[in-house]
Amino acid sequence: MIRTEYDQLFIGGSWEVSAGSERIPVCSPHTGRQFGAVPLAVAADVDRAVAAARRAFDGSDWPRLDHQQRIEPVRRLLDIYRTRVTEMTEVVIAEMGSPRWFAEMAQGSGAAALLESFLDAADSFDWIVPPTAHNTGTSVRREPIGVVGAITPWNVPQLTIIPKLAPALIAGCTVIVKAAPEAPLDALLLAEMIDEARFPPGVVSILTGGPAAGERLVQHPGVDKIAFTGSSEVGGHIAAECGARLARCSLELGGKSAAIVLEDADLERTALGLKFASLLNSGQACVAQSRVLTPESRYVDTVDALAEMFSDLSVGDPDDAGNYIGPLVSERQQQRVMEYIDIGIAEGAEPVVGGAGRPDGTAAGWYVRPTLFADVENSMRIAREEIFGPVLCVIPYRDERDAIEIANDSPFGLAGSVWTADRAHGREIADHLRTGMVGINGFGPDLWSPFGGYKQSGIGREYGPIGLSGYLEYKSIYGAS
């Protein structure tokens, strides 16, 4: 049984009652019914968490410890996390409707793997930059950036908390996590693990709250950096708020990624690969390959291959491992995706599979019909705006130069993919794409490589040594030797 009720927040390493009285209802996306509740953090709770984090950073040994000493409680956390991976997986399935096949791969074990990757990166990280022939008398150190506010989304909650929390802690920062109200249970389960791992007082706080708590954290003068994952609209607002007080920020934002199918691609294998790359987590993924670009000469065959794949998708209870597509996280998200499907039809796109309305056999819950659109132009809203659901657009191109131009003609630049029998040529195409990540014949992030994007897809990178660097400042000490 998973825990579904919490009465306290985790503030500065202690479980404390919220200063407010409101609670966040936790509802099942499969049934629409409430099955739990957690406290709604208010501004006073944020203030308490920041005050605890400031005391720990400014007045304790934590930021000045050798990194190996800071690694010890993080390693304890990993050991505890591994014992509770199944529990974490079940929590995320219940609270946000992640399909079991994806949740078992990513929502629990994937987060544990990320945590382990940061521990490995710390072992080989250059904490002190060695002198060069030009600065033999100067010492260059990397030091923690300070108090970090981590604001995370609901779609892959642990996969977005861990790449902020782990590197920040290893770097010597103190951290306040503000979890999304749609997925609060996993954050408080993580808080239980952090409590058991015995971090020093004040080093970690976990708050469950809405936009007001997030806004207070962003504007708080005691916070040195905001690390945010979410929509580009909110990310732009956070960037402006941080810029006004010259606070650091890193932003992992939206995407509208293009999958370029080349002339020589095996369409059956491509359709199978896009089943994952485009529809992972029911399409609720920033890296989803939601625009498929295919040669005009193979357009009909590509649409047919994708239509066959879509027609075989099983939709239903996310707890059933046989279902590939689950519900969307909330009624609001369901309505948003349904509106985009209506917009696509109004714009003249053809719903080859799916379309308006609920899927058959889903009288309750927040389900939408997986929809494949043909006759899509790149100027349409469904091709330019992030839908965040199981909706795919197929767009024809004349030649490879045209494909690259269409792929890059987007306000986003997070991810992309190239599908071809010639991997070397696929790499040549990838070099022309203005995105932070590109897959060849698939898409799956490497935990050691930078994760992030260009343009409206964000600022900064997560994962690996680069992700660790994002929580450090440089200090030059002249005449050190």
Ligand code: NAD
The other form holds:
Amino acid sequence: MIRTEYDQLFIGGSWEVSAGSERIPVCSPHTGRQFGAVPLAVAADVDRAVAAARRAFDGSDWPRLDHQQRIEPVRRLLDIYRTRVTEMTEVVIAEMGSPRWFAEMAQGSGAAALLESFLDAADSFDWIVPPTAHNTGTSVRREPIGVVGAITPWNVPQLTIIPKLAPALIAGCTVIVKAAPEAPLDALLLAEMIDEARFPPGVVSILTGGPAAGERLVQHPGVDKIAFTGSSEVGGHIAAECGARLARCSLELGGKSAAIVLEDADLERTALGLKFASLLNSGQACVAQSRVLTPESRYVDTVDALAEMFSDLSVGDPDDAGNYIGPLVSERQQQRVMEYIDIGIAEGAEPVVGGAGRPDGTAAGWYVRPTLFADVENSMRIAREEIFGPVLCVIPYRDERDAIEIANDSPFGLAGSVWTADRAHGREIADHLRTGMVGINGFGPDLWSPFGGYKQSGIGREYGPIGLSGYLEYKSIYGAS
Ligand code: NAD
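Return one more block: the form predicted in complex with the named molecule, after the form predicted on its own shown previously.
After this comes the whole thing, all chains and molecules, with the earlier chain placed first.
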């Protein structure tokens, strides 16, 4: 059994009633029916959380503790998280329809692994920058940035909250999380664990709210940094707001990643690899490889191999481990993806599998038909815009140079992949791609390496020691020795 009703928000370390009276309905993407509700945070709740975070940062020992002392409650949080991983997984399946096979891998245990990786990173981190060879007598310290506002999306809710919360806390910041309204239960379950881990008063707040609460956090003069994951559209708006008041900001945004299939690739294995890399979480993944670039000479064979893979996809109840594709998170998202399928058809692309309408056997719920588009040109909207659903575009290329040009001809630059029998050559192609992450014969983010994108896919990086650096300022103390 999972908890589906909350009456309070977690503000500054205690459970408090919202200043507003509205609630966020929590609906099952599988049935469309409401099964829970949580408070909708309003501006006054954000103000209370920021005031508590400010007091903890400016007036308590927290930011000045030795990092070994500071990580104690984070370590307790990890221990508690591990005991509640299954519950977390079930919550995410219920609230956002993440297919069980993916949710079990990523939505709970993946987040726990990320939390652990930051604790490890803290142990080996250079908290004091080693002196230079110039022997100037200057000491360079690293200090927490201050109060952090973390604004997160619904698709991988814990995988986007933890890489902000954990490094910020380890760095000595105080944090206010504003979780997405489509996935609020996992955030409040995390708040229960944080409560049990006993952080000092004011250090953590978890709010469930919509764009208005996010706006308030972004504009609040008491917030020193906004760490945002979400769409490029909202990210651009947040960057402008932060720019206006010169607040720090990091952005993890959308993508339209290219999978480049080389002449020598085994097409059956590639199609199997893309089943994961393109369709994970029902295609609701920022790193989804949603454009497949394949040589003209192998175009028909590639489309055939992908069509076979698509025809085998089981679509249905995300709770059933046998279903590879679940519903989309909301009716709005279902309509958006269906619209893109219509746009693709109108643009002249051919839906080889799937197409308009609901999948057979799904009378209710926010399902779409997994759709494989052939005859796609990179100038089409379906190849340029992020669809965020189980929709794949196959684009032919003349030679490898052409493939690299097409891959880079995108407003985004988050991820990409190369599929080949010659890994070393795949690595050479990867060097030419203007994206933050590239996989060779697969795509699996490594928790220790920087995660993030070029161009409209974001600014800054999360994960590992570089992710931790994002919550620290440098201070040079001259004449220290
Ligand atoms: P979204 O941009 O609509 O919303 C993200 C968050 O911002 C939510 O909490 C939302 O309530 C809040 N928000 C919306 N408008 C706001 C405003 N004006 N000011 C402040 N906050 C505001 O994105 P979404 O639909 O929740 O998530 C899907 C998007 O997230 C996709 O584009 C996806 O690629 C991206 N994403 C990126 C990564 C990454 O690491 N690069 C990871 C996961 C998801």
